[in-house]
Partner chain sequence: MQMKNKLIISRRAAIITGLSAAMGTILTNSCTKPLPPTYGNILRMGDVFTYEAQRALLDVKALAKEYNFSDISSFPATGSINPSDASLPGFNVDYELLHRNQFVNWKLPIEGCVARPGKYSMDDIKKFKSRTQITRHTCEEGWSAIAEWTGTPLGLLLHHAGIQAKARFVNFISYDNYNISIDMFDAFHPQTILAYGMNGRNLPIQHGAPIRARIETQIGGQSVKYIKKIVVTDHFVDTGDNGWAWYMGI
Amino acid sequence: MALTPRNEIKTYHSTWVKIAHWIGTCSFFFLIFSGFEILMVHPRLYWGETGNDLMPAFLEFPISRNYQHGGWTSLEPIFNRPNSPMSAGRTYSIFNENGWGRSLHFLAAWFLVFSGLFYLILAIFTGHIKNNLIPKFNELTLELIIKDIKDHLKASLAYLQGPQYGLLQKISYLVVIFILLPTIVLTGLTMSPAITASHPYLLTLFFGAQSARTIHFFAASSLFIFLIVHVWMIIKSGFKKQMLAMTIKNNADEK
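Would you give me the structure of the chain only, in the form predicted on its own?
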């Protein structure tokens, strides 16, 4: 399947796509900013139902003074029995800016959820997903997949300019829409005790609240990597033209 020449490709997007794109993009930037701040307060990830500073971490990040600070008194058992949880007093002034970070994260999350639902509903009913995102049967060949990978590596991507997406673009957008974003939303809800009190199946689905936090982190990191690659491809394929296509350019400009 030959690529359409660059000068023959329509470079506009529907108005509703632009609205959802920019609201979602702005909210995601606030989520990354506030999420990183929250991680600085407790730079540890765990697997299972529980996790705290006195438990072994699944993964720990050297991103704040809270990293392996060791400012604790001697460990003491909470209960007088074997394998009792341990407690200790803190002797170290940790970095703690959880209040505003969580509030901003929660607020930005709702903007992402509602813009995402707005996009998904219109994308289904307008045929955007069916016509522009789901790969056609004749695209799913090894030859075209290899060619698409080579074109991405060389940034030789004429079809980046508009809704005529390439194969890897279609697959990546579908993964973002139907896997990464729902995972981020559901794991975020699973970290809320109020939500899991009424919907305990979420804890089972994500193997516990701390496991949900870990999955949430990796899903968000995958989205951030997608964003970096996405921006790089926009720059390589014509930043000005791409920005016009996603802002002020419309169908009338093509006539």
Second form
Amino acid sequence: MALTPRNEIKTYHSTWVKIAHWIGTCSFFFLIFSGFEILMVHPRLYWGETGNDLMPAFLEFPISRNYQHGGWTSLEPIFNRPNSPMSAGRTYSIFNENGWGRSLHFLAAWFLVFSGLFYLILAIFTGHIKNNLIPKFNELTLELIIKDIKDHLKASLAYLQGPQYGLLQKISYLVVIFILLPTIVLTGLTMSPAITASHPYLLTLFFGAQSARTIHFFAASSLFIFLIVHVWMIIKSGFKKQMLAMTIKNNADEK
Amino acid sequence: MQMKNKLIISRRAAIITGLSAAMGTILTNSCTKPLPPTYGNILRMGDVFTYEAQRALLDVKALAKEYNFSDISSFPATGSINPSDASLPGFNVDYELLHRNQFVNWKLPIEGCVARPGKYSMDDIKKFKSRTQITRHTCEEGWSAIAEWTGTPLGLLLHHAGIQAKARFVNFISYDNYNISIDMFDAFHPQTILAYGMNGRNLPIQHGAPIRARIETQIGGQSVKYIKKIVVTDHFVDTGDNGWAWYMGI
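What would you give as the form predicted in complex with its partner chain, now that the form predicted on its own is on the page?
What follows is the whole complex; the chain from before opens it.
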């Protein structure tokens, strides 16, 4: 081993990756926390433009006292015809902490958006996406994919230094960066009356305001599952080494 | 090859210039105009940033989506649902008296930064050209509903009262003791109306009779029900930190 091949040179994460990673992590924590509070206030999901307590839900969660709560004045038809939409007044005092919940959600969202844009711009221009994230053509064989899945199921996972990512790792990062995060930001914006007034195509893109809310929920759940698997893999491949690689260790230390 | 390189750099420069220009506009606006109070609270500072970003990046005159008559949905009434019922929150003696007389004595004062402050009866308000719109109410709780609203554009009334150039905020005070203020962009938005009709009938008590605001570019809670008074001001009227953002475009 007189010569170290190019692709085995130890590389830790770049400083800008570390910065974006931790700001994104913190904002994600606050977004999940406040997002769960917001869901507790109205723990029902719908499909289409509208959905409320007087309409059937697509999914309901027993996560607060607002779940299937009573306390409504009698239903009154809006029109004098069969199957008329209804109106009723709420007399029940609901759980609602959205005053800080919403403000915290939007504040954290700004941090996610800015760290995301910072990451994306640098990842494109430094070649990080092209060189480290997009799987090489010869990596994409069924054999290698099966091998990588088998490796992940073993008791311990080989520790890869910094951005020498494994195949499944590359694919999951690309899904998070280019599918889940843009979807969660855009569906979030689709729930805004001011933004959809200026950008009405968002409502078309996500099948309506309530559909956008439902997609927002599933994208958040997918990101949460990603987080759990991500942390699990970090533990399996050496928690201490991985944390050092994402924080204080850098390429200059190796020289 | 050199050409290609040059192109990439100029595109990068363009993206960076564009982003910094947008950020710059937002930050300069925040610094040059006195804004609603933040109470030294980081959440409220975030709200002010969101407000400035929306004002800088969005078309303030763009209309909210309007729907078809067949899209009208069931509509829960929340918050206060009857200020003339002493057993419910939001009870108000004056409102109870007005309600007992079918609101014949109801008049809407418009005060503050207007050349001709005055009181408008329901007949006065209905003399203006009306606007009917089928729009979606988006509640901060997470639900939404579609209804048809008929009313007088707030902008017409403000012009009639002789709104002054220094005016910056329109404050709504309601019988159920609710205070909301909006800026001039939302006050003069074509879909911002004082609604007296809902789904082809007079506005029901539960939904804010005799008149409620419809502010279609903000979250439903800003569309104040049971309006008692409108005050136009040249400064932000601080009603204290009630825990909610004052602007709710999102």
